[in-house]
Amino acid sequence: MTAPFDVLRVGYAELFVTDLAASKAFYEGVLGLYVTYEDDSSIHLRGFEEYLYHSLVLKKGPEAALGALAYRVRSNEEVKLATEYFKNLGCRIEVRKSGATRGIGDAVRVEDPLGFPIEFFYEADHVERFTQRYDLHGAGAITRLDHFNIMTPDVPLAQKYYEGLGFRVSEDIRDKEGTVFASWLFRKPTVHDIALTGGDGPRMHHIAFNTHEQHHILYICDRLGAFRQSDRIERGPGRHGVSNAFYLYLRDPDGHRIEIYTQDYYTGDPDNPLISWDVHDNQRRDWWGNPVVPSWYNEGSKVLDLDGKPKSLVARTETAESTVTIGADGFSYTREGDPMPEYKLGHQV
């Protein structure tokens, strides 16, 4: 199938937040993304790869919500295209005129047929790289945004809807019946650029920054225990199942969740190979079995629509992923049928 426009990858995020001092203090401070712009009323951060503006805009609101997500497309022309193709769908659109987002250029934002607020732009004002000013790299390291995971009640439909953009999908998470529970998409060759969660939506699920090593992860950990913050640390750290990466889960002050992500693999092959975790592997959302708390499937951010309102979310019909689990998140076995693999001198045989 040909895209309609050409997607490149996840461009940044817009967060409202109620206290832009404490958020300040959160993202600076503690994960250590870099201050581009900062006035009363916003905040605009990247990581230490980034030279694009931003990669996440902090907005102060009366309430938690997220404002919009942003994908970059390859060039002015495809904002074109994906202000008439959303145009075509019916979906209500918003033109936005370089600088109506400081630092970024000609843009489109749409109530996508999912009920998230979805920018696409290409332009955008360039700042320093400082992929070798060491002595600026901050507590996690973190490098760049990597990818943003929403929680909708329909994901076949979702999937549908994005791969009709083009995105391809690297892995799933279904049961024998085939109802599919999750879903991971890509533009860029990694794992993903969005995640499907299945649940009442529109939310926000996380959005998540990547960093080189997982001894960053573990620095992040130490230094919110240092500052007497552990109990922003929802869950993790840990490694996943799906994507293989090395991840934790932090809360910001206003709730929002935060993966700090690690360590996936390259899928930019034609052929790249789906993979289908069965929902009653354990090891699908953690490698090593560990439960996942109930607030990690059941909470997320609301989301805004283009008047600023909350969205009224739409209850997902087919059973959730945490109501086919044992306690947590914890069945037994691995995955049914698979033979255990055998260990002699810490080989495997």
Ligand code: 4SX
Given for the second form:
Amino acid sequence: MTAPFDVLRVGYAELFVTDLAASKAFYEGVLGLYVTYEDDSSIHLRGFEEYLYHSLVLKKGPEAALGALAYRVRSNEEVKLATEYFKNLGCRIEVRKSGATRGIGDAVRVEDPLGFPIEFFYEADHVERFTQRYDLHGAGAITRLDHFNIMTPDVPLAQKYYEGLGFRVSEDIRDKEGTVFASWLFRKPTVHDIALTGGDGPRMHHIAFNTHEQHHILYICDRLGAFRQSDRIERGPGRHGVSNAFYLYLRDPDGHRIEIYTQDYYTGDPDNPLISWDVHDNQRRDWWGNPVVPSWYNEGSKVLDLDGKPKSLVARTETAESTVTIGADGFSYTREGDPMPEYKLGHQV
Ligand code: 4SX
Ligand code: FE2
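Having seen the form predicted on its own, please provide the structure of the form predicted in complex with the ligand.
Full complex below, order starting with the chain above.
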């Protein structure tokens, strides 16, 4: 599939939060993101390997919500191609002149066919890249934004839409009857830029930041304990089945879900094999078989339309994955009819 315009990767997320000071304590104080700029109504943050102005914009708002998910495209010409593409689809669009978001050049925001506010931009102000400023690396040593995860009722439909933008599928979760519960797609050569979680939508499920090492994730947990904020930890730390990444999910002071993620694999070759997981495989979402808490399946952030009004939800009609819990639901397995070969007993073969 040739792409109608060239998306490089995830660029930044714009989140509305109700208390900027509380958010700053979390994103800067706990995670260790850097503040590029702040004023009374917004904070712009980035990870230590990022040289673009920001990968996260927090805006003060009346309620917690997603303002936009922004992808970076290859050039300003590609911004124009994206504008034409969404005009032709009949989507609502907003052309944003350079500076409409501080630090970002000419861009277009669209209300995409799935109901999400999505931006495409190329130009952005450059700031210092702190790669070797080890003296500054913050608590979680966050390197960069890694991916977005959205909740949408019809995963195959959403997957088709993203494949139409030139994204490729790396992994999915399905059952033998053909129901698709979730799907992971990428432009940059990692497991994903965007994941689709089946559920009532449009809602934002999470945004994920990368760190280099597992121990940074454990350190975040220890610090949260020390701050008596262990209730910010929603799921993990653990090892994902899908993606094989080491992970942790936190809820920020407004309930937005943030994942810290490290060590997935390279997907850039044209014949990168698709990995399909059975929804009944106990190790699909947590390689160690730990249960997924119901809130992780069921809760997500509101998303705003281009007028700043919350979008109403469309219900998922197909089976929800939350009804196929990891653990003793009578349907899931760790070894599907498997006699347990010797290497699986822990012996070297
Ligand atoms: O829970 S899963 O193991 O399916 C998973 C969730 C894998 C990768 C992710 O980034 C994620 O959010
Ligand atoms: Fe994720």
